[in-house]
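Below sits a lone chain in structure tokens, taken as the form predicted on its own.
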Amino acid sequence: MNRSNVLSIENLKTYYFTRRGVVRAVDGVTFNVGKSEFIGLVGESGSGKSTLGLSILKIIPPPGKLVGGKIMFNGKEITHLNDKEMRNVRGKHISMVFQDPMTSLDPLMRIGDQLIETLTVHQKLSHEEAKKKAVRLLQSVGISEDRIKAYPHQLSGGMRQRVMIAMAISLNPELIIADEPTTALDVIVQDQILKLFRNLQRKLGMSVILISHDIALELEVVDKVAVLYGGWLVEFSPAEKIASDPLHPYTKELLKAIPNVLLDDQKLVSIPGNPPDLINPPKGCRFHPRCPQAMEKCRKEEPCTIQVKDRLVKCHLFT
């Protein structure tokens, strides 16, 4: 592992053993993390995505698996780690902000002792010097300290998950993990939760993953983009490279897909058809019945990851 890497990704499985068949959700994924990195993973519903996300923390739900391959942190290999072990990774190291702050935070508990029991738990603070830490934290995500001792029914859905955010960075990790944290937001909501992930990631000096199913979104924010589809890497690329020159064909068409307000006459644009069944995925390349640039060996052989100078691409047309 590259020293400059704070989290390395290598050849990573993660399968869901169901009833009807064996899901490849990640079928496998290798890229790197740099440290003080933002990176994008994006792709539509179903490619793999949350479950990658799941996969580093290892809180892969039943009846998920991780099958294979290999997840280094900070040179140090955590794929095998047991969940003690990795209980003291989660939250101290790697920190996770998921896409519905509800599900996360206890209706019961004001946001300020909920932050505060996190703080003492980790970081054996006393409570005067916790709840001191925690109106620091809810200010550096733009709450007010009044609002500590709020509900969070009481909180917009925005204010919810700026608590998350606050509590993700609480215990100052090497890295945190935003799976869809806009999702459910208005887009002038989403703009700030993003440029807030930004500023604190530059601030602290962390890495951060951000995962979401828009492309554009991630554009504006982040350095590099990993694509996935259908359970693969099919391109990892710096950002303003995926925007000016995108390498594979998925790629291209997630972009075109993008509406331009300042055109009147735009049509909208999607990709047709739908994503594969990763139980029975199709055979040689998993975009083939998709892909207006599919050759004969698409159907046939499965694309290698090749690299192009500081990019990679799954696809035959770089074979």
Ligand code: ATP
Second form
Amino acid sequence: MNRSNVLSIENLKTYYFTRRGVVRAVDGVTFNVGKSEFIGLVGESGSGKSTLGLSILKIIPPPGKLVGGKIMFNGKEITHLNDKEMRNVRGKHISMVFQDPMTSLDPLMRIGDQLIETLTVHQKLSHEEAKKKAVRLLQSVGISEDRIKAYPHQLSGGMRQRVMIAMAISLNPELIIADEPTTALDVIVQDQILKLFRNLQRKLGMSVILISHDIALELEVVDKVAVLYGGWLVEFSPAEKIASDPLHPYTKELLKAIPNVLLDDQKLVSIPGNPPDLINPPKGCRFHPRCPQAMEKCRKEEPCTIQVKDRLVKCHLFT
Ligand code: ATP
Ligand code: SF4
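Form predicted on its own already given; the form predicted in complex with the named molecule follows:
Below, the chain from earlier opens the complete complex, with every other chain and molecule after it.
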């Protein structure tokens, strides 16, 4: 692991052991997150994005299990930490923002009190100090002091998500994992929240993994994009290279589905076919039934992950 990496994931495997069979939701994923890096994790529904996020925090719901690989955080292996040890990592070092703030906020508690409680418990601040910090945190996400006494239901969806971001940054974590934080919001609020995230990330120097099914949205804010397909990481590249010169055929297909305002007669295409069944994934390359560039080899052999300069790609076209 490079010293400047906050997170390093090696050959990570998380499976769900269901009655129908074993779902290989994350199946051998490897990538690094550098200090102060903003990473986008993108892929269709069911590609394993959320499972990967939950695996890093080790909060995989049953019947899911981390069955292989390694997670290094700040140079220390956290793969086998027990629940008590992980509680020291969560919140303080790695925190998560979910799509629906109501799953994380207590509906019966004023937002200020929720922040104050976190700060007094984890940072051992006095009530007065915690209150001052809670006001500062809320202001940093664009919420004025007079809203500190509001209950979550008295705020709009966008405001609630801002509170969640304030909670997530309250303990100065090195890494935030945000799982579709803006999906439920309208486009304008979505844009405001993403910009807020980006500004805070730069100001505070933290690393962020932003999970989204929307590659266009990711490309607006992230430094690097990790593309997941059927539990595999198929491409990992700097955002500007993904946009101008995508390597993996699946990344190319994802980009074709983005509207380009500069092209009047652009035809938007959705990717034909369905995502793979992760209990019985296709043999060889999991993308081969939908890949316009599939070759004979692709139906038989799993491609290796190849490093191409500063990029990773899992495809026979590069071997
Ligand atoms: P979405 O964008 O729809 O949230 P995703 O890319 O985040 O999708 P995951 O939710 O991680 O994907 O799901 C990956 C695979 O694991 C899917 O096949 C899904 O059906 C399966 N899966 C997820 N959660 C569970 C669970 N609790 N039990 C069984 N299978 C699950
Ligand atoms: Fe397409 Fe083959 Fe590459 Fe898979 S390995 S993406 S099927 S060309």
